[in-house]
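Here's a solo chain for you in structure tokens, the form predicted alone.
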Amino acid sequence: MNIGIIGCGAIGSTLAKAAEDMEEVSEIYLFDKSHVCSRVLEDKLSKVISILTFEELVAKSDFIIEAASQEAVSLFCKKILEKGKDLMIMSVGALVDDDLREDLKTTAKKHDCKIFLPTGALSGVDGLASAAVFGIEEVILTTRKPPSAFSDVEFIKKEGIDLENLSSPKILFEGTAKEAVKLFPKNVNVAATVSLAGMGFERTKVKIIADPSTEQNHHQITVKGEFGSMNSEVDNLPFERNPKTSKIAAASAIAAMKKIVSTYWVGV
């Protein structure tokens, strides 16, 4: 199977070099818009192979897996799906649109193709899934940082909070997964997992704290159905090469494409 990847940052870069050890993938294609990253991981690992054009990428890939932006979802994804080429997505937040992630989906149907979002940061997602099934009468994500996490977050300048200062845990946010993932496109995309598996980005809530005393980034999802009720926490290491994402992020998109060139999955 030959592999293409949009984006060679932290994850991206991350990925190319864990598919470089993988019997299953032959080639690696990367695109990246600054050709300098891609060309740097050519150099360093022998089945990679530097993309010029988007085009050229799509045509050559058999699994396309998108590790840039949310821009990036709205500008390449549906092209990708429209040449019947499956599709992993790390941005996911980008899908709180409502008429992207329709669209992508009714194109994926008409080409026959499948649309992979891994867990990414959080645990207990296979039984939110699971628990959907006979219905979920509420869900719950807090979300716990350090403060540095959300140095950028146009949100948090907006509304003049003093991060470098906070000597007790604030509370950044409250309210809909739909708005969270609006605010924080870079910090909560496990609102969008969370939404996706679960009750949706309109009923899920989201709550968002900035913890001075942590180091970790902290992720809870409460969980109440016909079912019973669930509680899963993880306290997740920051990814070294970008601390706003955890480590284990990074680890699930790998574990994610595992599974998709193999032919054998644990967890279905």
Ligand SMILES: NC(=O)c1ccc[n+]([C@@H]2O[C@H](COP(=O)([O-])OP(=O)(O)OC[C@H]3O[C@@H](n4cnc5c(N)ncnc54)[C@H](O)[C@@H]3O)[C@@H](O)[C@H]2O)c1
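What would the structure be for the form predicted together with the ligand, given that what you showed me was the form predicted alone?
Below you will find a single chain and nothing else.
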């Protein structure tokens, strides 16, 4: 299989390195608006080919991974599906836009191809999706981060919250995922993934906490439903290359790609 990767940043370049060692992958096409990184990887990895245009990437790839930005989802994903190519989206936050999401789903159906959304920076999305089958009463996503992670959030500035002098954890927000993605854009990928796997943006509850005692990004999903109850937590270390991205998000992209290219799936 030939794979195409849009975005050669922390996640895209890690994916390319992992794909190099997968026997199912023949060629890896890399496209980034800055061509420097893809050229560097082309020199280092034998399967990587740096591509200058999006059109060429689509034509040559059997399966394409978006690991770039929300803008890239709007610009490229429909065109990928129109060519009948399966697609994995990392910038899941772009799918908060109902029109864009439904358009991509309709296009995938029409052209008989698939859209994959990995677990990303979370754990427990598999259990949440299973729970949704019999019906869920409640889903709460609680995100706890160091206060500095919220320093440039407009909502925090408007509320006049003094993040620098917190001595104990402070709840910054409690509300629906729909409100949370607007007020906390950096939390959009996790809130979108939980909402799409479970009860949707209007019924998923989100709690956001600034915690001066932590240096990690902590996400907890609690679910109650007909199946029973579930609690899944992850303490994420930042990715060295891009500290805004959690290490496990890149690992989740690799794990998803391994499932997609292989014939043996565990924990589908």
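In this text, the rigid core denotes the largest set of C-alpha atoms whose superposition between the two forms falls within 1.5 Å. Numbering follows the first chain given and starts at 1. Everything numeric here is computed off the predicted structure, so don't read it as measured data.
C-alpha of residue 179 moved at least 2 Å between the two forms on rigid core: Comparing forms between the two forms, the residue 179 CA shifts at least 2 Å.
Core-superposed C-alpha of residue 188 shifting 2 Å or more between the two forms: Residue 188: C-alpha displaced by 2 Å or more between the two forms.
Per-residue C-alpha change between the two forms, residue 212, threshold 2 Å, rigid core fit: After core superposition, the C-alpha of residue 212 moves 2 Å or more between the two forms.
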